[in-house]
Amino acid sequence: MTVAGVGEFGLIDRVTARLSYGESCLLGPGDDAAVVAAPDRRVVASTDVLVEGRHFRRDWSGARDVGHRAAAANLADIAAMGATPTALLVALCMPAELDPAWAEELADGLGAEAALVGASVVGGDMSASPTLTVAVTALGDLAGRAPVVRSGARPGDVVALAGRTGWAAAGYTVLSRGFRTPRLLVEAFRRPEVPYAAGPAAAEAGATAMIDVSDGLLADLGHVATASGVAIDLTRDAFEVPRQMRDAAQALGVDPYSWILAGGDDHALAATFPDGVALPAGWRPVGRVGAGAGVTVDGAEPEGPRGWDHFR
């Protein structure tokens, strides 16, 4: 069976039948557009795209895994603004010979990840394409809070991190070398564990700037430093190397800190807080904001790559 045999509308019916809807979804798939509640009267919006061969491989990840990753990449951006995700819109472009079960399982992963934050997949589009592509748009609600942007960091602020970094990058390296273990690292690449609640909590606690760590901690904090006109210095000892990562790094001949500081796809949240503010649960200090420009580690320029660049 192929998606061409099922047809566009048949596939839409099969996919939407697998979805469930949260309270924010006032009208789901079936009309020209969905209707999503916006109690704050402002909507936070973000979009991201996953392309086969560039962001995922079907021999590395199942369709459910890709669904979880695609949803997480967008939901994390909403959380990084201090907002709560409410809805996802998904555009799926796929080869005509694709098994429709792949699209159905993708929907399962998308829906399951969205459900973690009470959001819903409320609509989207489908098209034939020689390259399998998943494009997701996420919507969110600020609940009366001001958005936490990248440009608010000030000298003296504490740099803090919620979630983990380096795990997905380690899993990617393991897979790219032809291995499937350690399973813990491989699964971290396939399905990131995102600290969604940490975003709104940081906003409530007075975070001055925040960002989703999708392309690497050094690279993403570099965006904060540039937008805020400040320098950021990280403390290497603030980052523990877990045993599984340390063992894998030794076996593969990799510096584990290259994963932790420059690896992406874990979707941790990095934020800056005024000095003396009690960090919310799940946040830990990892550095300081100072005068100047750029990102350093223990006062020195880090060696090696700083993160992911889609065009390099």
The other form holds:
2 protein chains.
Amino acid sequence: MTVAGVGEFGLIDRVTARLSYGESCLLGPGDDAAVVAAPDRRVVASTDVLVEGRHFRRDWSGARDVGHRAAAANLADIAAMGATPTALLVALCMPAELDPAWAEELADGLGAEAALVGASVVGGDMSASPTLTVAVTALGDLAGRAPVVRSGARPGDVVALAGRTGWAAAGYTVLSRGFRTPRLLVEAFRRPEVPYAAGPAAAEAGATAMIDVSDGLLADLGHVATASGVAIDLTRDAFEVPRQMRDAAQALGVDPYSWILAGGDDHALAATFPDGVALPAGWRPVGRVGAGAGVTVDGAEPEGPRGWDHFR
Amino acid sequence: MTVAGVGEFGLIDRVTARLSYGESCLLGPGDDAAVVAAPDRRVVASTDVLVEGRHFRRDWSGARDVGHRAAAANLADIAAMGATPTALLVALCMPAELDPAWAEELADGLGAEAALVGASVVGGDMSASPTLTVAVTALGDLAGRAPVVRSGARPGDVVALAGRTGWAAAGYTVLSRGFRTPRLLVEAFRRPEVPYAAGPAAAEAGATAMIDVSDGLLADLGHVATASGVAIDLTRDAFEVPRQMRDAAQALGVDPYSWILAGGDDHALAATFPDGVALPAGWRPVGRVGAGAGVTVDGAEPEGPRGWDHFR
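Can you now output the form predicted in complex with another copy of the chain? The one shown was the form predicted alone.
Below is the entire complex, every chain and molecule, led by the chain shown above.
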């Protein structure tokens, strides 16, 4: 069976039948637009797109995995503003010969990841395309708080991290060398574990700046440093190399810190807090904000790659 | 110059430098997410994707035209709920060898169309892709009104239309036969003229159902008839064939009513109103709601195509 055989409206029916709707969803799929609760009188909105061959491969990730990851990438952006996600909208472009089961499982993954934070898939669009593409928009609610932007870091602030970094990059390296194990790393690439609750908690605790780590920790903290007009220095010892990662790094001949400091796709959250603030649950200190510019590790310019440019 | 040469962040800087922001935009591009005003405590949201070769061709439409059309398709969905658009988010997937000027002109078109209704492009994402793809999400505000859904049409209601139908389809036929004129028709395909204000006006006047005509009038009124559990009968004489369209139809050997009744992409609005309601400015009666199912023209099953399936 193919999506062309099922047809646009048939496929929409199949996919929407598998979705369920959270309480923020006031009007779900089936009309010209969805209606989503925005109790705060503001809505936080972010868009991220995954393209086959660039962000995922169908022989490396199942459709459900791709759904989880597409949702996670967007939901993490909402959390990084200090907001709680409420809804996802999905534009799905597919080759006409694709099995409709792929789209259905993608929807399952999107819905399951959104349900982790009480959000739901409320709308979308589908089209045929030679390139399998999943463009997701996430909406969220600030619950009366100011958004935590990238430009608020001040010298003296503590740099803290919630969630893990390097795992997805390690899994990507494992897969790209033709292996399927260690399973823990491969799974981390397929489905990131995002510390969603740490975003609003950081906002509540007075975080001065926050960012979703999607390009790599050095690159993303570089965005914070540039936007804030400050320097950031990371403490290498703050990053423990887990045993499985160390073993895989040794076997593959990779410096595990290149994964931890420059690998994207885990969707950890990085934030800065005023010195002396008790970090909320899930956050650990990893560095310090100073005067100046750029990101260093133990006071020195880091070697190796810093992150990822989606055109190069 | 290519987008790969400029790089992801360079291109984002170039594009965002060309945008301007309406008053609903509380935080624009440059952070993990945008923040948009939602004074109504609800937000209307819709996503539509345009794929090169399927929804547009670069030899038929300039980048600015594609921007206008991508924005219009989404803004019309918001208007069809009776809401006023506030913001657009754009996921842009491009071949690495694309001239960055194309992306910049696309942004100009998106921004200019959004500005017609006081909305602005507040965020987005970019990626390389073999297939040029523009996925847009539009947000809007209901200003305290109930959304006008597809399921509210009742027997006895008047069916009314705001805006024009058939023009974009006629322009598409002209272009697909290798012609570039009549210019009026070709321009209608490149940049639809959407009666945005007619959406909130219809909601205010008590419209019982409303839809954006994007698949073709017969197909889209079919969605209303199905969702409402009613029959819709159109009056053929209510649709005047403009001179340029009649001349082109004759030259091309096409029945102009196949454009008017089955052509999409003009993004007219169709709505149903209780009998006796004074139609707001811009709306004209074109038919009647009855008991039963399906859409007829002068009481008979219409011949020819009814609309467009994006997988066939």
